[in-house]
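Below sits a lone chain in structure tokens, taken as the form predicted on its own.
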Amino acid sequence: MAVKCSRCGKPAVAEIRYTRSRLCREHLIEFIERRFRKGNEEFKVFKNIRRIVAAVSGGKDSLAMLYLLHRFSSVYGYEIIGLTIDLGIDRGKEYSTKSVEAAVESFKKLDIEYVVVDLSREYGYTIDFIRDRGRRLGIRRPVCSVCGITKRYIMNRFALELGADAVATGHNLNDLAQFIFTNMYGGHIDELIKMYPKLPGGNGFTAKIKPVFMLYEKETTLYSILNNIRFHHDTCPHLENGIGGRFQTAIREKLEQLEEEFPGFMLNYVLTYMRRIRPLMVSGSSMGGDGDGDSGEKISVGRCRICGMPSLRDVCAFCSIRSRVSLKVSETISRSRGD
């Protein structure tokens, strides 16, 4: 016997079980569109935001992100434009370049303007030139920490160069529940504190907002599959490898197991955290707020010498990746040439 929904008796989709509630495809899609607006109301995500740029990798959670951010345009005075990076990471797998081709299919679908930035063409390297050379050009950072700064930086930089007001990144529940964690379990006040929907602009850099952040992993799966959203399935190779941290995915375990055991568990820790105990690390911090759902950093920062974008060095960590990117071309041509 089928399985019926909680609200209409239509053959049910999925079952929420932290709300008790069996749903079916209208119903299940109604909740989560109704999830993602109660969550960007409560923490004023959408405030003075009049210019998106949407960073789309081309995996579920960006393009679930994408399609929500253009439903709901016009309700909240938005225009949105795509970027997607093209990182360079194949393994055999063609990884990017099918990432980029979901985004771009997407992006043309809803009609936004787009911008697809090609990490080898635009700035001379890949992330798997990374991972294959980086060790031996001196760069400590592990692959995964460094694909990090340079998607960080072109969101940034792209952003500032187009006017925009904030990027949209599409960070799930799940995630956040993962980030407080193991921030909390580090001690990392700063990196914990910005553990939150929306961060402002100011010193160089534009405002960050996370609009998917009160959907699940699961939520975000359901609503590109029920929409008909073609999505990259394939989870990252160096991640695969290992090499994004086997306690990082530890953490990201346990958190799901005790989801599984005690439904809306992640839900209640993160809003927690959010409502009743960042605040309180915020007041007594060096991270300001303006009370009114929004928080950045109020210390003094200066300015990359190479690129001009801002900096706590002389010379920022992407400049100084691809600083020795740079040198290792140079003395391979030289080698090449006999000089």
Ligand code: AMP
The other form holds:
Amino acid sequence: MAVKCSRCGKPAVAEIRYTRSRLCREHLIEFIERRFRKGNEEFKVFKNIRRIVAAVSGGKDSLAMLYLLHRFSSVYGYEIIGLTIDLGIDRGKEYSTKSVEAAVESFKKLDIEYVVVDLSREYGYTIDFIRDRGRRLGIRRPVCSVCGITKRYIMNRFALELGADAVATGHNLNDLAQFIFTNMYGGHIDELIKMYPKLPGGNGFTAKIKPVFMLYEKETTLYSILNNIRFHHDTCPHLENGIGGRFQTAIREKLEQLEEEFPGFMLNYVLTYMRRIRPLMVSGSSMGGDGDGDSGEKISVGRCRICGMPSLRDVCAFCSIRSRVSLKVSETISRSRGD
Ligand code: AMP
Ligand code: FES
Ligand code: ZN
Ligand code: ZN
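Could I have the structure of this protein in the form predicted in complex with the ligand, to go alongside the form predicted on its own above?
So here's everything in the complex, that chain up top.
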């Protein structure tokens, strides 16, 4: 006999163990949407936000975020601009091409204005190029770290240019549980403080929001499937060389095992950190708060000599990567000319 929805008795499509319920399609969508609203309201995520740049990778999390943002745009009174970055990752799988296609398909379906930034055309390198040639160019960071710097820079820069009040990313509850754990372990206080649904802008930074922070990865996946959202399933081919690599993966798996054993574990872990621990850290940190209990990049920073964006150093991390790449390109041109 088919398992029935705890609310209405229709056939259930999934079990939500931490609420001890089984839900049909309609009630599951309603449940996920209610949690999206509840989390964002508790942490005042959309307060004073009128224009959001939604950073969409084409995966399930950022696409679920896009649909949820779109669904409640008139309730909270913001408009959305889509942003997707073609990072130039191929590796025989056309990873970036497929990611961008999935993002654009949804922007069009929802009739959302959007921008595609082609890293190679706009800035002269691809992530595959960094993976293959980075070391020889003197770029010591792992490829995923270069990719992270690149994405954050482009998101911030385009959000500022597009006059947005915030950049939204699709980090889910599992991501946050993992980041909180590993940053705590490593004592990375500044990174730990950033693990919050909303970080205010200022000093050349746009505010950053994580509207699906309260949704488990399973929930963003279910939401995407139930809404017939076509998302890109592949994982990045460079992930095996990722920041932290095996350690990060192991922590995530352990946290997921704890969730299996004690349903609701991750939710409690993340909410306890955000509600009770982080406020104490913020009041004792140089980053300050803004009265809403959140804090952000309010440390005083200078400007990058090359691009004018905020930077703690004379040249920002992004421009220093670019200068190494363009140095090599100009050397190659002079060599081929025989200069
Ligand atoms: P990741 O760092 O790959 O875990 O991605 C975190 C978030 O960054 C995603 O949920 C997206 O919101 C955003 N993001 C990642 N890759 C891209 C991309 N290529 N274009 C636009 N946004 C992205
Ligand atoms: Fe950036 Fe994989 S997505 S290196
Ligand atoms: Zn039901
Ligand atoms: Zn710069």
